[in-house]
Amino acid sequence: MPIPAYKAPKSRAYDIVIAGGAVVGSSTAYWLSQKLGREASVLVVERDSSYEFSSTALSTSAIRQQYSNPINVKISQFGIEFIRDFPERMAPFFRDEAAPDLGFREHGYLYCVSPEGVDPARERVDLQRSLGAHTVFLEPGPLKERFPWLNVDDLGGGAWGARDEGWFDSMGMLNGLRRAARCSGIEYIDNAVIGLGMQGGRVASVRLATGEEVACGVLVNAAGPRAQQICDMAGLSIPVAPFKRYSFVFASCTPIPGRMPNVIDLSGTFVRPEGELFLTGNTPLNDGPADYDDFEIHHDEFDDRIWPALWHRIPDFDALRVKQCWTGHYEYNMLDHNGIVGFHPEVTNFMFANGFSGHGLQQSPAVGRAVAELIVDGGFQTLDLSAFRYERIPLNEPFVEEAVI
């Protein structure tokens, strides 16, 4: 990874320091700026301001409401609202140009369901609909009628989100949030947190790669896949590590007619349209923690596992050609694949915003708002995210979410 041209902070002391300036860190900065204006000093430290290797830039940029836990459904519902309202929210910070539209493609998600998985899938659909989602369960006949290109021979049906699900511009969201935060007085620097000064069981200061040490009232850990590195500096631990995910963009000799959703196969492989091309990926067979700088792609994952799964589920995908591919990192929570949000109970000014396991982009609007509420108001004011509290980690009490991809 190239070494960025580091910049020094303007001040020697900040009320709040955010370690990590990608979408979760920048959402937190944005919401803090909306709540505090210029009443507090906030510093965002981002080690790679190009975001070339950030999970935000390398994500598949999708959002869904098809979860099994109500709070995850509600988080995504606010995310959809935020995406739709983004141009209006950002307009005050783009006075001389059009505010960014995130290009939301409302194609929906289609979860393929095995015969033995029908009852749990119907229960999830009922829960989602009770919360205002538009998910429907389709039995094999109606599923084939709606999506004639889909092989339903081994399916018990499918859960389809006809509205408020799809994909959008991840970097448009990040860049808009950064601009709004900076226009509101939040300071961003190209630098890296390399140490924390502890005093009386609290974070007293932050040491930067350029040698400066700045005083800190609150530290927010929004370091994505590098979250444990920041925890180590405070003598803390969370079960979060980088896990590699491969994405492939391919062309098909046979087009898929109609409005194709993001199809989630029984194998875990997903596929969706990307303009005239298609985007696909899966959970690698040898899944496990990776080195922080390991972005090597394994092309045999497509040839050996993804393509056969695609061809089985969508027989028209018999002749494919990969056009582009990349590797991104999930900040994977190995306990339960869900985020960790809240202050540490003992290091009481250390705030976690970590471990979203591939859901960070879609959950960032609600998470950033929640973190700002905890810091400024001392508690959740909108969505109650206490289920994501840090305390479940040492107690080994997973937050159960069945619909994890």
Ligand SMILES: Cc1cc2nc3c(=O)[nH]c(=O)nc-3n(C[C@H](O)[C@H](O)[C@H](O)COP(=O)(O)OP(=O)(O)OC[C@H]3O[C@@H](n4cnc5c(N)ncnc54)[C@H](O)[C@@H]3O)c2cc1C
Contents of the next structure:
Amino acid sequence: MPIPAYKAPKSRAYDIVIAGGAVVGSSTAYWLSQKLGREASVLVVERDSSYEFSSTALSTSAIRQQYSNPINVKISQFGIEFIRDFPERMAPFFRDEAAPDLGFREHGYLYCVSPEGVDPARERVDLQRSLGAHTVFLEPGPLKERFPWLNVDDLGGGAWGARDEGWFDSMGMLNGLRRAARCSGIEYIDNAVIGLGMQGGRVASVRLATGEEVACGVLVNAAGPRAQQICDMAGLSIPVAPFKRYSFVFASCTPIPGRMPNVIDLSGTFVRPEGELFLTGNTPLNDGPADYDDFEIHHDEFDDRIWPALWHRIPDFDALRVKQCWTGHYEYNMLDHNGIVGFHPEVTNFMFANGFSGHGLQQSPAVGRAVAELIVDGGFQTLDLSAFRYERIPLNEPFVEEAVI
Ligand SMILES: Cc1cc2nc3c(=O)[nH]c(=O)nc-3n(C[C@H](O)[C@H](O)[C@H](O)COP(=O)(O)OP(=O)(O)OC[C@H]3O[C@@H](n4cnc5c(N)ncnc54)[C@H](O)[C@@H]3O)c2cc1C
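Could you output the structure for the form predicted in complex with this ligand, given that the previous block was the form predicted on its own?
Time for the whole complex; same chain goes first.
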């Protein structure tokens, strides 16, 4: 018998509700499922299960060890371990099929360094090496020898990581995590969180676009560039907004021989091979917060800024043709371009997993694990991510990381 229209939808209760089911939400769901088994009820609410506009789907999906802050190096080291072990980890959830391989391309990163930047770059390399990374600093001569196609005339050198750096398949990671979480009893629904019911300063329930109200013990904000929308619902504020990033795939008349790394130019433009083609992007002119639904591309960015920078750094890039382009949103932390991870100090069951800016994909394995530890164990058990706590935001104390792209 059909349910009469006036009837309120049946109310449900979950121990943990995750708003947003892309890579950060699904990593959190995966780690919760590994810790709790079917002991706890966890709901992931995803407003667009096609993930068409998610940062995860539109990411350029690279991972590096080249950071200036030790905790970021350690997070990415765990990221690499996770990527390498992915097929094995996922195998129990893909019994009759091949477990996903993330197609990791270990081509490394090459940071171009200006003459003035040599000392700090050497310090970063020393720090990374002390933590087990394989970065080396190359003077202009050896740099040219190693990468003959690179213009080193205006460089003081380059920081090159030949191992544990490269790029991988973002949707493969998301799909694997999501499948593993679902197979372990986590529920995913196609719906949007449109409001939070607050009681005694805590999140008591989540209101869904379909009108249903779901009671919850803990709310995890994993809404990517829309994180502030979820914060608004609890009367909270974080400096996270969507910032547009344009990606261009192009063909070059002249191929680049050898194993080309992800080159980060002094201008901030990056370029790397993508099969026979190349992928590039930069920090666009007039960078700033964008509308949530603004994915319009600015082709001028390639013509006026990216291509001249590429041609200068790699003179073989004199004849290029753009084959494909798209716009994605960084979930940009305007205070310090780094993640916000942890419970709110007053709304004590509101968990942040936000603001990862341009490195959230590689950080998602460690972040999901850390969020699960905070919820289940009440503190970090593996990597201590307390440097990313929310408390730094109202104190206006930026987390310092020099190597942001
Ligand atoms: C062009 C580009 C290049 C990048 N390059 C790299 C890189 O090289 N390396 C790297 O590590 N990172 C990179 N990043 C960053 C990385 O992709 C992101 O940090 C990461 O994907 C963020 O994942 P997320 O799950 O937090 O956000 P998202 O992937 O955006 O997911 C958030 C999800 O929440 C859902 N949602 C939002 N609001 C609601 C709501 N109210 N109710 C229910 N669901 C909701 C959305 O539909 C979405 O699916 C890049 C990003 C871009 C855009």
